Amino acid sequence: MVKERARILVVGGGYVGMYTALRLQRKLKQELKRGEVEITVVTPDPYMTYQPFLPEAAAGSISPRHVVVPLRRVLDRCHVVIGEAEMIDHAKRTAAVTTLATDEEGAGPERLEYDELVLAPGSISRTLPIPGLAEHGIGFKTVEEAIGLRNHVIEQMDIASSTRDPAVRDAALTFVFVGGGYAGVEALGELEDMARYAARYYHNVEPDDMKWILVEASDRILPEVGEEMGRYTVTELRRRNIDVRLHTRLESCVDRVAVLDDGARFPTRTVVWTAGVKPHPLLAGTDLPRNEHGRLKCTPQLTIEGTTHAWAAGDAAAVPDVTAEKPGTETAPNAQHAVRQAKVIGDNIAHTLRGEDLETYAHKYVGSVASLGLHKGVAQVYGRKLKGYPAWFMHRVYHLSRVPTFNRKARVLAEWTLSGLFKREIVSLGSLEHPRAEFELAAGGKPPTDPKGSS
């Protein structure tokens, strides 16, 4: 029984934020009805993005709206605030939050008070000071970036089909991906597969005209699926004429020329940056302890080390792996751990409010699955290695079981079924990025230009 009204603040609406709030709704159902508990979720977007589906959304296998979960529908007993937490003073139990309203009114950040804090802002792309990257690079972490990249790739094919300049054509049909982790390999595999299919509808663009280049600084790609499956992936990609360059770094992309440290130069209009992530900058605006990598120091119970009434998990947290044989090992910052950690946080906050003992987070990593395009994939699950169609099928089954809500599961399954019966969609809707351009031009204004020059 909760003794007094407890205000729970969840910062972040990703895996940890959404699943923690969802767990709290279920565990504290009666307390919420009696008004003894209040749950507030602060998130920059009104939806949670299921990131493993971003490559398929980019390839057109899944509609963008089915990759996201509307938070207000799922968290119907929580107060969802669309905004950004700028600073957290845990000693005073306050958070400074900028909302859409404060931006519009020009007012300062709103101060929210809380009793229990769940800090799960996630991560952002880890970039390097590479000349030209900020001007020409394309990220692949949000649904907006995934759909923008799909539109961009098809637009490049349109440019190549219509130009008479060989240099412009060559640059348009050259696609450079930097980073050999999940995001880079899956995005490259799915988009190359889509572009290869789309080429049949262009009278003067052949699949062999396109150059797909994967740049990875280490000696292997997809380390999550194991060394053997990583080598198979390199072989499979090279069999598709994809240029995989290991032990290689991007040095510059000034003037739309990708310069690698092995001396190679590729004129290109597409540089996709997927070379890792780093903790959200919000963590630097808190009075909570962080490790040398900028992540919050956590205990096996998912409390933030050295504090009370503060919890963290996911990309922003350094959580001890109690199942590991080597002392000091931390859980990997991936979705598999984040979802399970969120449930433990929800349970432990409920235990705290009721004066009960806390649970310890203990989950042994069971394996990984990765898609390399339609009917192609690699997987290592419970020590078993799969490749090709079986791995691709397992990838779909696993993620269909993990995507939140029955509504989304049914819609994704329906789309997969329809895509198996009908041809791929190869339509570019790049004009969606500037929906008022035509009206502004008609009204005598100047239409906006694309800062990246994608068309």
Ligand SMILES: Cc1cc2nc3c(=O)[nH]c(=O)nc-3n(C[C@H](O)[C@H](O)[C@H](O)COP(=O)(O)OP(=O)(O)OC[C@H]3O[C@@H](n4cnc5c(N)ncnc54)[C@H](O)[C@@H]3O)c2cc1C
Contents of the next structure:
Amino acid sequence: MVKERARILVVGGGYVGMYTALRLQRKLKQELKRGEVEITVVTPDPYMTYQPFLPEAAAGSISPRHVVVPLRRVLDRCHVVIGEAEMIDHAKRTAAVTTLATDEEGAGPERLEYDELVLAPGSISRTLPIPGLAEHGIGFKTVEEAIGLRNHVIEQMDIASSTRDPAVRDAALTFVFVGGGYAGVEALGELEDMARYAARYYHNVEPDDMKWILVEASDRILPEVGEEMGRYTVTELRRRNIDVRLHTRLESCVDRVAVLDDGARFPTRTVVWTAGVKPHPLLAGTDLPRNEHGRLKCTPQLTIEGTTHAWAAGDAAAVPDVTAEKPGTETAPNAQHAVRQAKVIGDNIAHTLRGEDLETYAHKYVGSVASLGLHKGVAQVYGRKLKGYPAWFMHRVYHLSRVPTFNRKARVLAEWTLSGLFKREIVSLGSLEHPRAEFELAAGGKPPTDPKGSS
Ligand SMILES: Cc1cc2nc3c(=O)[nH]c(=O)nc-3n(C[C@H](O)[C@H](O)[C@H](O)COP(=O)(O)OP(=O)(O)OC[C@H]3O[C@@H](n4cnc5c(N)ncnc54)[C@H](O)[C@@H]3O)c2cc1C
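Could you output the structure for the form predicted in complex with the ligand, given that the previous block was the form predicted on its own?
The next block holds the full complex; its first chain is the one shown before.
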């Protein structure tokens, strides 16, 4: 039984936000029933995105609705507020939140008061001031970006198939990915595989007409699966005719020409930027301590250093890795840590409310699995190295076991089973991004121009 009514504010509805709220719902079931505790989750979208499935969503193996988890359904004992925290004053225990309603009414942000804060806004793409990147780059962190990229790639194949201009055709069939972490490698692997398959339905586009280029500044890709498996991935991608360039940086993409620092120039309509993440800018709008990389400084118990009643985890937090041999090591920003840290935060908030001792977060990274297209993969888990079909199979089994809710597991499994029985989906629904275009044309207005300039 808690001493007095506690208002818990969770900022972010991603891995950390959703799993913390789920844990709190379970741990504080009786307190919630008695009205002693109130949990509010503030997040811009009404769903949690299972990011490891984004590459498969881009390839069309999983439909976009099944990559996301509806927060209102799973967090049925919490208040879910669709909005964005703009500023947090922890000294006063208040957060300024904008919602669709505050935007509509032109009112300023709403002030939410709290007793316990869980700050988990995740990260955003880490970009560099590369000329042309802001205008032409495409990110790969959200379901909208993944589906947008899928539509865009198929659209480029349609453009290449119908143009008579060889320069336009060449640029349309050139796809540049910058950044060799799992987001970039999996997205490229899945999309290349999908485009290679789709090419069989085009009378004048062959897989060898397409150029897929992976640009990585360091000497290796996919560090998450270890050095040896990273080297295997380079060999495997090159075997598929993918141009993997290590020790290489993108210098410019002005006028839709990707210029690399090794002197190569690729006219292209597709530059996908997956070169790392940085903590969410909201953190700068708080009175909480951050490290030199902008992450919230945390203790091993996941409180924010030097504060009480403030907690953080996931991509936004610098959490000491107590299992590491080297002192000062922090846990890597990935889902494996985020999910486990969320459970510890949930438990520790319950302990705090009951006056009990806190738990320490300790998890040794067990390795990773990555998909490189249908039936292709690479993995290193608990020191075991797998490649090809077994790794791909393990990737699917692992993520099926991890995707939240039985409902999502069943739907994803059904989709995979059906796509094994029938042909793959190769349709582009890019027009969904402009649902009013047809009507506006009929009504005599001007159709909207594509911001990506892809058609
Ligand atoms: C394509 C891709 C593939 C990946 N694959 C893997 C993988 O295979 N294995 C793995 O371990 N990790 C993987 N990751 C990384 C993993 O998804 C992240 O580490 C994890 O999502 C971090 O969890 P988080 O809760 O900190 O952030 P997120 O899950 O990103 O959640 C942050 C939440 O905060 C919300 N938010 C943002 N701003 C505000 C605001 N102002 N107010 C309120 N809410 C806000 C966001 O909308 C979001 O809901 C992948 C990432 C990507 C992009």
